[in-house]
Structure formats: structure tokens, C-alpha cells
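Only one chain is included here, represented as C-alpha cells and corresponding to the form predicted on its own.
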Amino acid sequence: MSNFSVGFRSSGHVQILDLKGELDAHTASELEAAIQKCQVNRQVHIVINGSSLMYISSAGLGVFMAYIEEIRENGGDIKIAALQPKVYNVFDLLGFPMLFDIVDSEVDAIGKFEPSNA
């Protein structure tokens, strides 16, 4: 059984989602629900903190792809921060760094939403 959770925090106008555990086909719906909750609350500046994300499958990656266009159309974006090396390698292998800002730290990701950087 997979262990996965999504925690919610805010930093100014940025919503931070803390991913913990293993994001796979069985747990992807939890991330989907979290992103949908952000959209309902009109929180479209989203930082994914992956420092405690131990594993991601293609189903987990699919959640990011399913929502990024709509979030960007609403003036927002998803920034990804602090990935474990083996998790980053999965993102990198599939070309995600060309589609998403993937940065080393949460602070860097939040900074990408500052008006001069947005």
C-alpha cells in the first residue's frame, strides 16, 4: 500500500503543496484533488515542494500535465521545487524541465512568482 499525502501551506499569494511519500496510480487522485482545491479557491500560483516525495510514476506526472494548461490560462503556473535526485531524474527523462520551472529550493520557486520574474 502506498503512503502519500499532500500538505497545504501559503506564502503570500503562493499556495505550497508539500508532497510526501509515493505518487503513483493509486495516489494520483489525491494530488488531483489538491490542485482542484487550489483552482476552486482561485489559487493559481502553486509551488510543489517535493523534498519528501520518494517516488513518482507516470500517473503522477500525468496529473501535472492535466492541469498546467488550465492554470496558465488563468494567469498562474506550477513551479516544482526541492526534488530528490531520483525523482528529478524521472521528470528530466520525460522532458519536464522544458515545460515546468524545476528549481532547487522552495524559496527559489516562490521567487519565480514575484512580479519582476512572473
Given for the second form:
Amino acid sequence: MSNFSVGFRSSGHVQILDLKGELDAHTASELEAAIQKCQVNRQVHIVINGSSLMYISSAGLGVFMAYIEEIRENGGDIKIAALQPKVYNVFDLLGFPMLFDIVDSEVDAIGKFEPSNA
Amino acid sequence: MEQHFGRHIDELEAIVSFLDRVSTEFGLDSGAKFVLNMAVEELYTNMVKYNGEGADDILIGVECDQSSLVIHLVDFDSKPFDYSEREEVDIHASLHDRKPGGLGIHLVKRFMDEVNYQYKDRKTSIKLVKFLKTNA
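Next up, can you give the form predicted in complex with its partner chain of this protein, since the form predicted on its own came first?
The complete assembly is shown below, putting the previous chain first.
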């Protein structure tokens, strides 16, 4: 819970956020700042790569909830990819697979933004 | 093992260090450590969020044997708030119909096998139990 970072990459028009470490009530503000940065840069097609995310609590999930409606209203979305099983379990227990596209790989997530899959 | 912590979200860093030591001391596997961190963080942050003006520190204690992990959180200067009776989160609701809050308590109830709440003379005591899988 004490170490967390967000890395930025892009693939075409898709902004990829690489989450690493533990996302908790103390570190959630860093994810919030990263998403806000995307919005300022008008990058609303966002993929979260969770392959190195080892822990998430409700505070981390709350960040996704806080921004998703605004991003969708602006024509974008947040797709979530490559979650570790324990982390996916937290998303699942709160019914997030019903609210977000959660897929196995980053490639699949980027593909969801292709016009034919949007 | 137990330790007192101040009533501020920045204390989470120290709490994580404490829970790391607890996990090492008791030899917890990654699954049990995940549950321990989750339960403590969710309840501690709720205590801070809903009772930030309390005067005293919050006590976090952990006991463990081969069959169970037991977590205690004690707030010595608090208002009553029965976590066990909080309204269930509707996980099937649409984004638009979701009500804020309650996600952390929902997770604690799902991850833990027992959640016991006691309140007396401004003292809130929460005892959580997780039964551990054994290879026997």
C-alpha cells in the first residue's frame, strides 16, 4: 500500500496508463492526477494496464467511478486490462465487470477502441 | 502483535509497514496478506473518515494461528457506527444508479468470515476473523 506509480505510454490515439504497486487510500490521488492529466490533454481513450498492480482497495476503485461518466460523456472510455487474479477479484466482488470493459490483455483493450468494436 | 496509530490517512504508510512485519512474523501467504491489508485499510480509513475528530489513537492488533487470522481495530473515542448493519451495496446497479460509499465495508464482509462490532462508552471495537485454509 505504500508504493505506487503510474507510467504513461500511447498507442495511436489510445493513452495507456501502467499501474504499478499498491493502490490504496493513500496513493489513490496519484491515479486521480494521472486521469486528470489525460483529460487536460484531451486524451479520453484510456487503457489501464494492471499487470503490475498488486493491490487495490475501494479507494482505488472509487477513482474509476469518479471519472468514468465524464470521460464517456466526452466520447471516451476507460478499458481495464491484464489484472492480477487477486486484484480482478476485488473488481468482481463490487460488480465492476458490469460497468467497465475488463479484458485479459492490453492488445484486447486497445482493440476495443477500434471503430468496429467501439 | 499490536500497535497504536494516529488518526490521519497518511498513517497508512506506517500501517502497511506494521502489516508487513505481521505477515512475516506469522508467515502469511500472499492471499492472507492481501485480505489482512484490505480489511485493515478499509476499516481504518472509515474510522478516520467518519470520526476524524476523535481524541485518541486507533489500535490495530493481529493474532494468527494455524486455523485463523484475527484482526482487532479499536477506536477509543468514537461515535457509534455499526459496520455490520450497513446497507448492502447493490453490485448489479448501473453506474447511474450506484450510491456513493459502502464499497469498503462490502469488501470486508466478503473477504472476512466473521465481523463483530461492539460499542460502549465511546469505544468502538471491531473483531474480524478469517479462517485459513490448511493442507491437512
